[in-house]
Each structure stands twice: as C-alpha cells, then as structure tokens.
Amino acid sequence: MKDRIRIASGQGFWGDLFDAPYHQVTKGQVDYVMMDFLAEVTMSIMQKQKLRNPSMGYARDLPEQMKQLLPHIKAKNIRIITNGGGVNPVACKDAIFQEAEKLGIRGLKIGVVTGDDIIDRLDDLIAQGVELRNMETDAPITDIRDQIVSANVYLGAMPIVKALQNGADIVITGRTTDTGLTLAPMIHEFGWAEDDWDKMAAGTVAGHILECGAQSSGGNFLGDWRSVPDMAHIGFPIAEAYPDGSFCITKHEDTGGLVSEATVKEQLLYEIGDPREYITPDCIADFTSIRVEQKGENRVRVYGITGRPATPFFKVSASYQYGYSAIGSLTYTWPDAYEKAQAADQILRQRLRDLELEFEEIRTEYVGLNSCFGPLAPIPEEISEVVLRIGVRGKIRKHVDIFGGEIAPLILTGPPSVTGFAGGRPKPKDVIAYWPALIEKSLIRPRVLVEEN
C-alpha cells in the first residue's frame, strides 16, 4: 500500500481550459488525474448528439486531449479517471485508442463503466412498476414519458475501482457522480473497505474540493479575488491523499492561483444543502466535520472527515423536452437610456399581446443595470447605455418564432438612439427540463470492461 497518492484535478466541466490536464501531467509529480465533465444538461446535449451520429455522445474534446497526454502518462505511469463518457463511453474509448495507434502507442488499457444509461430501459422499469417520482413534485415519471431526452443513473466510485484493479491506465465513465472520479482511485491503491464510512466520506470530500478545477485554486473565487496571482497561468488543485482519509489541497509550482483556507471552505460550500447529509451512491459526508488548516503556502490540510451509511437509492437525472424558447437585444443610449429601454419594452409586450400569442413567461433584462439583481438593483442617474435584453419560453413553437419577428421592428418603430441588434432574428429553441428522482440500487447493473490495444 502507498503512504500517499497526489490526485490532480484536469477539467472542472465540458468546456474548461483544455490545456490544463497537459499542465498537470507535465509540470509536477502526479498519480492520477480525473477530468469531469458532465452536468445534467450536458447528458441532453450528449443524447441529442449520438441521435444525429451514434458514433458521438461523448466530450468530443478528450479524444485531442488524450492525444496530448498519452505519451506522459505512458512515460510516468500516471492513470487518467474521467466521466467525460457521456452517453457513449465505448465510442469514447475507441477514439482514444484511435489517437494511440497514432502515436505508435501499445499496451494501452482503457476502462469502461457503462449501466448508467437507463432511457433504453425506462419502459421495461415503468412496467414493473418503477414510477421514478420527481423528487421535488412526486410527479411519476409518465407524466412526461415521451418527452424524455436522457435519462442517467449517478454511479459510484465503486464500478471504477474495479477497473483500476484490472489494470486499466484510463477508466472512461458515462455519469459518474463527479466525486466519485476522486474517491476510486483512494479505495483502489489505500485498500479502504467500501463500508467505511469516514472514509468513503473523506475521499467524498476530496473529490468536492477537486471537482470543479481550479474554483479551489483561486478561480471565480468571491473572497479577495484581487490576491489570486497571475489567473492567467492558473494551476489546477492536486489532492495529495493518505491511508488515514487525511488530504492535503496544493497546486504544482510556478503556476498562478492560490490554495488557501478561504478558496478551499468557498468550494466545499459550492451545491450543497444539509451539511450533515451530503448524499452519494458511496456514503453520507457530513461536512460539519471537516476541520481545514493552512499548512504552507499553496497548502491546504482536510482531515476529521466523518461519514454514514449509503442508502439504498442511486439518484436518477432524466431530461426533457418542455417547450421553446427565444431571446433578442437592442441597446438604447444616452439620454434617458434606461427610459428608452423601458419603454421599448412595454411597445413589444403590447405588439404580443395584440398578435394573442401564448407564453408561460417573458422575461426582461436591462443589462449593466438590473440583469443579475433585478428589483435589488440601485438605478444611477445617468446611464450611458443600456441593453434590453428579453425573452419568452411557450410551448407553441410558432408563438415563439413570431416573438422573434418582433424585435428588430423596434429600430424604427420604437425609441430613439437604437444600437445593438446582433444576431440577426433570435430563432426558437428547445427548452430542456431536469426530472430528478431516485431508484432501488438492486436495479441497476454497472459493467466494466478493460480493453488493451
């Protein structure tokens, strides 16, 4: 057993900095690297996308990232964890393989979790009497059966273990719970038993501080953000972990950000409601335990973590289709900009109302001024500009097109001194809705397959 492993964080979603796991890999010491990339959205992104092309489904992005990355983690021994799988792990791991016969790389051995992907299934379940009620309304999941996009089951860390016990250098999930991608590789190399909870709990605990990339490391950080140096060059957080469920939160050298208590507490707050009960397929964490202490620079140490049993359940995160949706700008500027843009806006509310169209909202944003805190805001005197920005969501796709129709008329039928109208006629689009809910874990199969080129 090793008396430590150094977990570095790669991507913190789909879309992150790409280079960042290539800095990880090459500018210091580390084992394993785990890259997240998923949100609830993105598995209805990733659905439609293997829809169009069953050879997608997956974060397109890792394939050309692997290709950065193989010869490092080849040479040094470093083991890559990631979800960004998607809905298409298999197709993800071909890719990859493909950029290894490329490189002239062999012996390769890629993971793949799959079993999380239940919208095959979701009739089969619904027959047996499986109503996968919204946890937030207790709507079965009927009510919106045939406008499902996705439907993903948040496994554990546990599936990924196995993996790294058959000795696979990349393990490639579809959705993964993203601290679950932290946690594997602790149980796999500290040999923790999965009932123990403290540290199930622990490993839990890193994986949230890491999951999100460098918001532990001084990014998008709400404290003295002016302290954070060089963000530019910003060094992704690595969890240097021990046998005893302790960790330690720390970056490579010479790279910008900061690792301090405070970016570190910022984090472990991030999505999270009871503190004492912070829910995964692996075991209740209960943050009210955490004890954290700066112990050098760029250092940070998490201990005292205690956790609970696991429940039953997996947390099931189903998508659908609900409506439209559509969205147009113009910008009014001084004088009285901001009485222009109101004004602009009670003319297209009226022109809506007289055409009978039907939405279930209109929304409207006076950017610079109000968007983030709307009635909250303080309105100043004098306003050079303002953007009105507003946008409808209906479920009659051809209301919505018509709403669009009606922004540019504002230019000459409107208030004066009108800038602004990028993006021609804002065109209608889907609307996506969460469906969360919960499912007897003796339901669900994970399988894993170990595969070498």
Given for the second form:
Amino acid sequence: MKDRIRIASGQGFWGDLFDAPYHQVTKGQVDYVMMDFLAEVTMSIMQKQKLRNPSMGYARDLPEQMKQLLPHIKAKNIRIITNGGGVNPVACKDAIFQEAEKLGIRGLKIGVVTGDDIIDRLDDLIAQGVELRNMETDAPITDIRDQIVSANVYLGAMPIVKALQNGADIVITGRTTDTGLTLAPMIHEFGWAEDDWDKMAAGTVAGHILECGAQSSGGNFLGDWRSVPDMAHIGFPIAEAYPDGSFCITKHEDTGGLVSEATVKEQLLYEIGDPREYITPDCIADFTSIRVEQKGENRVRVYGITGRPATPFFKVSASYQYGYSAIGSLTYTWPDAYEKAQAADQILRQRLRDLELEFEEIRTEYVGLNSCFGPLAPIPEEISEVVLRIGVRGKIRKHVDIFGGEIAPLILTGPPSVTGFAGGRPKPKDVIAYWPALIEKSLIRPRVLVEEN
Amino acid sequence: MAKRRIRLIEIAHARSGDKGDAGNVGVIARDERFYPVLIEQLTVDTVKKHFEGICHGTVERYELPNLGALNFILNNTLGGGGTVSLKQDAQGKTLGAAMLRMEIEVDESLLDG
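Here we have the form predicted on its own; I need the corresponding form predicted together with its partner chain.
Full assembly next; the chain just shown is listed first.
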C-alpha cells in the first residue's frame, strides 16, 4: 500500500483550459489526473450529437488532450480518470485508442464504465412501475416522457475502482459524480472499505475541491483576487492524499495561482446545500466536520472529515425539450442612455403585443447598470452607455423566431445613438430543462470493461 | 461600545453558484473573530431583505463554524435556473459579490483589533 498518492485536477468542465492536464503531468510528480467534463447541460448536448452521429456524444477535447498526455503517462505511471465519455464512453475509448495507434503506443489499457445511461431502459422502468418522480415537484416522469432527450444515473466511485483493479491506465465513464473521480483512486490505493464512511467522505470532499479545476487554486477568488499571482499560468490543484483520510491541497511549483485556506474554503462552499448532508452515491459527507490549515506556501491541509452511510438511491438526471428562447441586445449611449434603452424596451414590448406573440417570459436587463445586482445597484447620475438585453422564452418556436426579427428595426425606428447589432438576428435556441429524480440502486447495473490495444 | 457601519466585504468573502432555481451563497469570515458578527447580522431575515427583488423565495441558512462560514440558499432566484433562465447571471455566479455589498454594524474595537 502506498503511503500517499497525488491526484491532480486536469479539467473543471468541458471548455476549461485545454492544456491544464498536460501541465499537470509534465510540471511535477502526480499519480492520477482526474478530468471532470460534465454539467447537466453537457449531457443533453452530447445526446443530440450522438443522435446525429452514433460515433459522437463524448467530450471531443479529450482524445485531442490525450494525444498530448499519452507519451507521458505510461512512462511516468500516471493514470487518468475522467467522465468525458459523456453519453458514449465506448466511442470515446475507440477515439483514444486511435490516437495511441497514431503515436505507436501499445499495451495501453482503457477501462470503460457504462450502465449510467438509462434512456433506452426508460419505458421498461416505467412499465415496471418506476415513477421517477421529480424531486422538486413530485410529478411522475410520464408527464414529460415524449420530450426526454437524455436520462442518466449518477454513478459513484466503485465502478472506477474496479477498472483500476483490472489495470486500467485510463478510465472513461459516462455520468459519474465529479467527486467519485477523485475518491476512486484513494479507495483503490489505500484499500479503504466501501462502508468506511469517514474515508468515503474524506475522498468525496477532496473530490469537491478538485472538481472545478482552478477554482480552488486562485481562480474566481473573491477573497483577494489581486493577491493571486500569474493567473495566465494558473496551476490547477493537486490533492496529496494519505491513507488516514487526510489530504493536502497544493499545486505544482513554477505555476501561477494561489492555494490558501481562503481559496480552499471558497471552493468548499461552492454549490452546496445543507453542509451536514452532502449526498453522493458513495456516502453522505458532513462538511461541518472539515478542518483546513495552512501548512506552507500553496499548501493547505484538510482533515477531520466524517461521513454517514450512503442512501439506497442513485440520483437520476433526465433532460427534456422544454421550449425555445432567444436573446438580443442593443447598445445605447449618452445622452439619456438609460432612458432611451428603457424606451426601446417599451416600444419592442408594444410591438410584441401587437403581433400577438405568446411567451412564457419576456426579460429585460440593462447590462453595465444592474443586470446582475438588480435593485442593489445604484443608478449613476450620468451614464455613458448601457446595453439593452432582452430575451424571450416560449413554447412556440415561430413566435420566438419573430421576436428575433423585431430587435434590429429599433436602430432605424427607435431612440437615437444606438449601435451593437453586428451579430444579426438572434435565432431560437432549444431550451432544455432538467428532471431530477431518484432510483433504487438495485435497478442499476454498472458495467466495467477493460480493453488493451 | 462604538459601532461602525461597513460593507460586509470588509470582514468576509464569498462564493456563489446555482442549485436548480436556487442560488447558493457561501460567506466566509476573513478572520475567526468576525464569525460571530456573521452569525448575528446575516440572519434569514436580513439576507432576505437584502436580496429583495432578486430572491423571490425563502432563504435558508446553514452554519459551518469549522470554516467560519455560513451557507445561504436563496430559493426562486435564478429565473427558472441553469438552461431555462433568461438572466445574464443564470447560474448565480455574482450573488456572492452582491451579498458582500450588504451594510452591517460592527464594533470599532473588533475592526481595529
């Protein structure tokens, strides 16, 4: 058993810094790189891509990034764990093997975790009486059955552990929890029992700190952003984990960014609900047990974490076609910038009424003035410019499309000194909504396959 | 004891994000001596009032004394949440900064200490 492992965060979402994982494997020693690609919206985008092309549906950045990583990971014995497989982890594996082939790399083992995708099982499950009631509204999923685009279960760490036990150099999953990607190597290397809840919680908390990439190493740091050095070369966080469940958050030397108690605390508070009940498939972690302590420059010790038994459920996230939206904007300048933007908004709304268009919501915001802070933002005496941003959402695509054509005419028909319509008419975009539900764990069979090239 | 009126940002920092249609705002004391001030002044009622016109639902507050922090859930705040919302800040990323504009009263001695 190792007495410590270093797990590096390589990606916080699909679209994060492309070369972050490369720097994690080349700028210092690490044992694992975890790469989180999936947000709820990502799954529905990937599902649509897969419907258009059955060999797509995964994070396309990933094989490109692997091209950079592959020459290093075998030599340095670094293993990669990622949920970038999206709704097609098998195709993702094939794409990575193709990159390995081109580089002449053989003997590479890729583990693929499946079983999270229940879109093809939905009707059977419903027929069995599984209602998949919405956790917020309690409505049964049959209400939106025809509109469903994707449906996935959030799997935990255990299938990844199995892939690691079977020798996988790279583990590709679909919808696995972000935290499971970090917890899995700890279970594997330290031989933790699946029901050692404090340990499961410790690895889960480490995962929460790593899952948003540089957001724990100086990115988006409201504490004192000016104190964060060299953001252009920001180092992504690394968890140095120990068998007792404690770990240190750090980053490679010769990188920018900052790891401090404050940066780690901000990430710990990110997108949590009741801190005593951070629920994952692996455990319930108690965030009120976490202790953090600065142990040196860019080094924070995290310890004392406790947990409770996991629930008998997996969380399901289904995405469904909800309607359409479009958002357009125009920029108004001095004099009377704000008054003119408000007048233009009224003119536009009158036109939309005259055209008898049906929308669920019309929303106007004044970017540069108060689009984020609303009533909390004082309006200055004199305003040099303001962006009128107006959006609609509705069930009828045609109506949203007509709205898109109503903005540009304001330039010649409305208040003066207006610009900023270079982008053309806003087109209707699909609005995808989410359906959170629970499903009994016994109904889900995660599958793990490890293949060598 | 003399009080001074300050903005929350002087004694705390924050991070925010989304949980469905709710915003989550974590507020962290810049020094442990300020944590009792957060407990006393950032109540469910004062926070709800601060976010009037932004938060249209209930406010929940959770204490994390171990981190000198409070976590707030602002329900019905994001215009339908994530992908449905028409808001510029559909994911509540700036709610943390908005929280730190709040004006509070603090003992002078605590600030100079």
